[in-house]
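Just the one chain here, laid out as structure tokens, in the form predicted alone.
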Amino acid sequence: MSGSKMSAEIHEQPEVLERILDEGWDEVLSASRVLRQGDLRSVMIAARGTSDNAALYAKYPFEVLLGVPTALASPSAFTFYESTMNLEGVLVVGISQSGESQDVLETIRRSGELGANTLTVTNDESSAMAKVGQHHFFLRAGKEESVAATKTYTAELMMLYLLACALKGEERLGHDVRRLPELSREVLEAEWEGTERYRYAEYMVVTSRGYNLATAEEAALKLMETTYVVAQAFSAADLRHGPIAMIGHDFPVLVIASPGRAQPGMRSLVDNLRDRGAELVVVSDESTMLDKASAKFPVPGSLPEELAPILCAIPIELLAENLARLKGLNPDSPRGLSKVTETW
């Protein structure tokens, strides 16, 4: 391990996640319950930045387990444009670090005003976030002082996904979300293998496909704000449909292909991708797309899509902040950021 502060706090995350499952699930369950006694026509959340992300990974459980539509807020609907739309039987739900970032603050505000039930996830208990939804979720991370955010992002999939099983009816905490703690230490012992090539990348193409197509946003946003390498992120099915055309010998792509329905079509695109000499980095369980990979690093198997991007979100913030320190940069700095960004 490094001596970065966003190292130190990318290994705590076992007990981030242990502290979500022994005292944030009851949380969750008391505000589920209260929520459907009502008619949860549709959920929409709020975010920016990472927890953007963490909103993208929630509209699938959300969707798929649960069964309702779910969007992803447009801020400035509510505080430039000032619009007035029904929400009655919608869910908003804001997400934010801080707990003070303005705009969806302001959205979680007026949301309220125009029928939506609220809730607000943060890490931050005292602030103007956890005070302003009917609900609040605390992350429970703990102080979070590298700039690039890590422990507090898989917490905040970690509640959104338990919060879509509390919305569902159940009542327990499943096996497989129980061995998340412990998956992730496994996930933690493990290291990249052929990283140092990418130390002069200055460019890369991400991605992913389902469950885990917000890591790969989540990966290129790390990769931009840690390493200044210029990241876009794709969803396999999209980067197929135009962008592909750009990838040709020795351009870098990140794969993310944990198990699941998404994964056949991820090794399709791993073999077109080798067949073009892409530079290939990729995360998966799966050794015939290890194998292909200039750059892996190997993830368990053993859990259901619908909670490998807690696990896969693990390994791209490895890699950021490796790729930084190897470009002789400081990842807990980032030039031009600060912790909170205030937007409106």
Given for the second form:
Number of protein chains: 2
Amino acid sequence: MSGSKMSAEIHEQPEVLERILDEGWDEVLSASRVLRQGDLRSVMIAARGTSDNAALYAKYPFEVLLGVPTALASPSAFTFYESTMNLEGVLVVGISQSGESQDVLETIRRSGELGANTLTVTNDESSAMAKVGQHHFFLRAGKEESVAATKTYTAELMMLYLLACALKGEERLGHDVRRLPELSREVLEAEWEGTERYRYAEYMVVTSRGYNLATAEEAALKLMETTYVVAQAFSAADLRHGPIAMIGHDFPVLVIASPGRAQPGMRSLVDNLRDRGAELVVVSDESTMLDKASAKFPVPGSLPEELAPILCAIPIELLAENLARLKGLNPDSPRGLSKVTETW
Amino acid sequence: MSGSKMSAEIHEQPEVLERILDEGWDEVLSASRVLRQGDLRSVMIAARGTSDNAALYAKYPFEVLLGVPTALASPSAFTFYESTMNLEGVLVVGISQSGESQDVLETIRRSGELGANTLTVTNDESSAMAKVGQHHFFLRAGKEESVAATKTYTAELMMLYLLACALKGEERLGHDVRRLPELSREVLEAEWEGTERYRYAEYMVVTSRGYNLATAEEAALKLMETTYVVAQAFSAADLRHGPIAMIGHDFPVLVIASPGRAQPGMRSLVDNLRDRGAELVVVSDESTMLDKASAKFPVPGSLPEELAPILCAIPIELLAENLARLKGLNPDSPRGLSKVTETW
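Take the protein just shown as the form predicted alone and give its structure as the form predicted in complex with another copy of the chain.
The complete assembly is shown below, putting the previous chain first.
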């Protein structure tokens, strides 16, 4: 383990997940009991940066497990264009680790006026966002000092997953979600290798599909923030639809391919990318895919697809932190960034 | 004008826009009269690639002008995960120039079974997608032979804008939308300069905000498909939230900043990027911003913000086509791409 705050916070994730299971579930249950009494026609989620990737993840459990159509909010529709859209029957969720993201705050405040039920998720109980909605979930991640969010990201994923379960009517924590603290410890202790050869990489494509699309987006964001690599995420379906044209010999591609419905397609994409001469970093449980990679991050294969993004986030955080140090950069202090985002 | 099909199709846009106004509006009006009789609680739009950027555009007129919350669909929720979400009161719109995009087709078919009203937008009246929904809008763009979509993109934007107007209850074409064929001719005839210095650019960031966020995404996609430049789009708000860390001296950034609520923020971002030493390509009506760029694409400043993306798409198509030729590539035949996307 290096001495960066980012590395320390990456390693705190098992205990944060455990704390949410122990202390956060009651909060989720009681908000959900209230919300289930009203009309729940759709969900809209407002967030920026890493929290927006948590929102992208949440779209899948909300649509697939809970069965409610879910949109990612365009904050500018509220902040610039003064939309008076009808939000009756809509649950609007705002996510921000600091709880001070101004346009997300304004989106939640205005959504309430437009008839929505509102809920916020933050890592600061005394923040403005903790008070603006009807309900608030506290992430309990402890102070996050590194500018690059890590432990608050996986905490957000778990909170949002639990919300989908509770809104569906589940009253008890499921068996699989309770395994996450232990499995995340295993991922942190797993051997990984091969990152040195990316020391001089200037750009990278990241790809996955379905539940793990959010992991791909988050990997790209972490790499951009901490290593200044131009990293870009694509749904594997969208990648094949056009951008694959730019991938030729030596082009570095990070593939996230954990078990589930998306995996067979990821397997064929890995072959396609290898045929084009791409250089692969693979996060997977499958040795056949790992064997085709020059940097390999194994993850456990025994979790349901909807929970895998919580584990798969860890290797991509380790990769970003490690690559930042390989490049001689301080992962804790990206140039030109501050922890709380001011959006004009 | 070069001899590429892409260039020829870029130059057909004024007549395509005119044809939609002359022949397409009645189709939009009559579908909207039917749809207005039912419950319209929210909209969900399914698309891939360029059409997905048209969907991103449409989210703004639907939410701001029409006042209906709008989501971009995750096709895998239907195709992989067999979501049984409740879609009563939801209008699900599928967009595909070919009308043969398999996962969009399946999303529309399944949405109908789940209670949605369905509408498709294609450039082929005999395609599978033209028949799968309750309503169909025909783009009338003429056959598009270049793999990189151009005229079908602006046709999609106009059709979706007209749909928002008609669903709102407008019975006549507005004054501003009727000016688009003529204004698009002006954009095609305008002098632009400075693209040569990007001959060896390997990556590029594209940024805008609000209505023109879709233009930024489409610019990035066109550049990736035709020039193999690793081009990545960000909302200006998201760019400031983290990825700006990677932008230093010489880094090429394409900025789209047409008039409206988003422009003051874009102006301050341009200054911020210049302070970091970035090299700017600017699409704008404002000479102060154009003067800070090394490649300049002027656009008219007299249109309402919601229609600007139809004009601003043209310079970015010209840029992609021109840069492909500067790099010695054939913009009509990107490696590894075909016109119809097969998604596994």
